[in-house]
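A single chain, nothing else alongside it, follows as structure tokens in the form predicted alone.
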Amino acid sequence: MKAIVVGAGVAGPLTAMALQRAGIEAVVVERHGPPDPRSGSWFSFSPNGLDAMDAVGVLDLAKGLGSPTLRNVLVGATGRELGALPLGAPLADGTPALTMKRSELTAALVHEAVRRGITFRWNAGLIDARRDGDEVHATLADGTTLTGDLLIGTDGVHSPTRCLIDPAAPAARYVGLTNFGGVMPGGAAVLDGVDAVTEQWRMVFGKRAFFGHHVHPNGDVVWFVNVPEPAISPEERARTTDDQWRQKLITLMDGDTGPATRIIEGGVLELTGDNTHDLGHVPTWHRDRMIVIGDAAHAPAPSSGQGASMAAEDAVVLAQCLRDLPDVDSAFAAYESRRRARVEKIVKTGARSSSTKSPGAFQQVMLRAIFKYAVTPKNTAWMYDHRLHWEERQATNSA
């Protein structure tokens, strides 16, 4: 069996390697060139996602790139701690959630997939696809056609594959936050007290924006700012310099507690004006031996911290279903049965957490109650402590 995997972000190479372990050949096509490990933002990979990476045999790769992260500490604009969000139980070997640069992880996964013999086609986006009997023919932007037994869209929240499967599929929804991020080299040296604590993200619900920073073991300080505002247009992004973005962020954080302005002033911008989106209920995930997984099917808001982890889980479960079920259609149906309720619950959870980033005094009172009574290790275990077992056999009535 041969699969065409569309998209070479985190999900693409993970899916190809999971399929390979299940005995299925995969080729990955990507509309851009190979990933640049120096570009983009940082994110946290939670234990449930790391468990899925372990099933694919790349956990050590992630551990080599990631910084241990045990919790998110939430702070009000005046400096009062509102609570801490636990990031789940560590894996059996003690590995907790890890913070890493997304582009570095993507590049490392691609390198490992190539080492395992998986082929990548760069600058060759998907233009069209159609089923012909038991085959799928995919037309690429470079003018070539690939033929496989199935096609898997791992091409993100703005997925072209989703629209090919269902032209009436919903589009991604802007969640009302623009995202900026960067790193302050050696910044730990200028921090002290609670701001210098490692193995956590410290996040401030500021008067005008939401700020977070993470102290890396090498002494660098990774940071981000979420700004509640209308989506930034391509024209505004093109005419705004990094210095102008930086001054905007400093002004937004001025007067709030913590080291935000110092970190932004001394930091390097790596992500500017990124409009954040989510994707809730997508009625049709698969048709005619084509399927979407990861953000292409169910994208939680970035504040959930679950986008990449959900994609990793998807990759493993889909590979298991294709391994164990007698045909592609029944494998797709079993996969959807196992995944839909879980991922849509996580999307809803992410949407609620994004809404709390809008400034306001009532928000502070509400959040203190949430972190005291609702956001506890027991109440979040369903999300973070979910574990997969590669040898477990899948059945048509999986749920």
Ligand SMILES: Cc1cc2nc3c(=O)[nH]c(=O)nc-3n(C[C@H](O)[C@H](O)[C@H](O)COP(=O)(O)OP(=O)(O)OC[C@H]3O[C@@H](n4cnc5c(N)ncnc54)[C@H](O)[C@@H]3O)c2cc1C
Second form
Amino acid sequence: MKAIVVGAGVAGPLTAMALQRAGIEAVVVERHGPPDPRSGSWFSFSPNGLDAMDAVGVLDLAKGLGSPTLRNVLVGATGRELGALPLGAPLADGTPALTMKRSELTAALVHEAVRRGITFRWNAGLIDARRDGDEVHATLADGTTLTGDLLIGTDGVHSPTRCLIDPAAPAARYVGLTNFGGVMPGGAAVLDGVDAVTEQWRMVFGKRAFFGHHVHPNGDVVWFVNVPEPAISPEERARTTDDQWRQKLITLMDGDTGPATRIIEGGVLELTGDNTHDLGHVPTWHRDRMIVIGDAAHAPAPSSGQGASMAAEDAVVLAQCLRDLPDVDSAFAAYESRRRARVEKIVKTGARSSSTKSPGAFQQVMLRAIFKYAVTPKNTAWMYDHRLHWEERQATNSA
Ligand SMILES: Cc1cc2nc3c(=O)[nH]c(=O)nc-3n(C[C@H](O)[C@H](O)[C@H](O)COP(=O)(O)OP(=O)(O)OC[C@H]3O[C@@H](n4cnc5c(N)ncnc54)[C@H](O)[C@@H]3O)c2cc1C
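If the one shown is the form predicted alone, what is the structure of the form predicted in complex with the ligand?
Starting with the chain above, the whole complex follows.
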């Protein structure tokens, strides 16, 4: 059996490697060139996502890139700690959640997949796909056509594959926050006290924006800012310089507790004016031997810290279903029945945490209570402590 995998982000190379483990050949097509490990933002991989990476044999690769992250500490505008969000129990080998640069991870996953013999087609975006009997024909932007037994869309939150499967599929929703991020090389040297603590993200509900920083073991400080504002247009992004973005962020964070302005001023901008989207209920995930997984099917807002981990879980479960079910249609149905409730619950959780990033005094009182009574290790275990077992046989509609 041969699969066409569309998109070489987080889910694409993981899916191809999981399929290979299940005895299925895969070719990955990507609209851009190979990933540049230096570009873009940082993110956290949760223990449940790392467990899925382990099933594909790339946990050590992730451990080599990530820095341990045990909790997110939330701080109110006055400097008072509102609570700490635990990031789940570590894996059996002691690996906790890891913070890493997204592009470094995707570049390393692609490198590993190529080493395992998987083919990537760069600058070859999917334009069209159609079923013909037991085959799918994919038309690519480089003018070529690929034929496979099935097609898997791992093409992200604005997925073209989603629309090919269902032209009426919902579009991603702007969640009302823009995203900026960067790194301050050697920044740990200018921090002290609670701001210098490692193995955590420290996040401040500022008066006008939400700021987070993470002290990397190598002494760099990684940071992000979420700004509640209308979406930034491509024109505004094109005409705004890094110095102007930096000045905007410093003005927004001015007077807030914490080291935001110092870190932003002394650091390098790596992500500017990114509009944050989520994608909740997509009624049709598969049709005609084509399916969407990862952000293409369900994208929690970045504040959930779960998008990449969900994509990794999806990759493994889909490969298990294709390995164990007698045909593509029943494998897709079994996959959906195993995944839908979990991923949609996580998208809803992410939407709630995005809405709490808009500052407000009443909200901060509420948040203290939420962190104390609702967001406890026990209440979040369903999300972080989820584990996959590669050998476990999948059955029709196994939930
Ligand atoms: C600022 C930010 C912070 C985040 N923080 C976290 C976090 O802390 N933890 C977490 O788990 N998640 C986080 N996420 C979410 C996480 O990045 C996504 O959930 C994850 O990348 C989804 O993986 P994916 O492979 O499904 O999609 P993507 O990684 O978006 O990859 C999609 C790929 O498909 C390609 N593509 C698109 N169209 C085509 C086409 N027509 N043909 C071929 N290829 C195509 C794209 O170029 C891209 O390479 C964050 C996201 C953002 C934006």
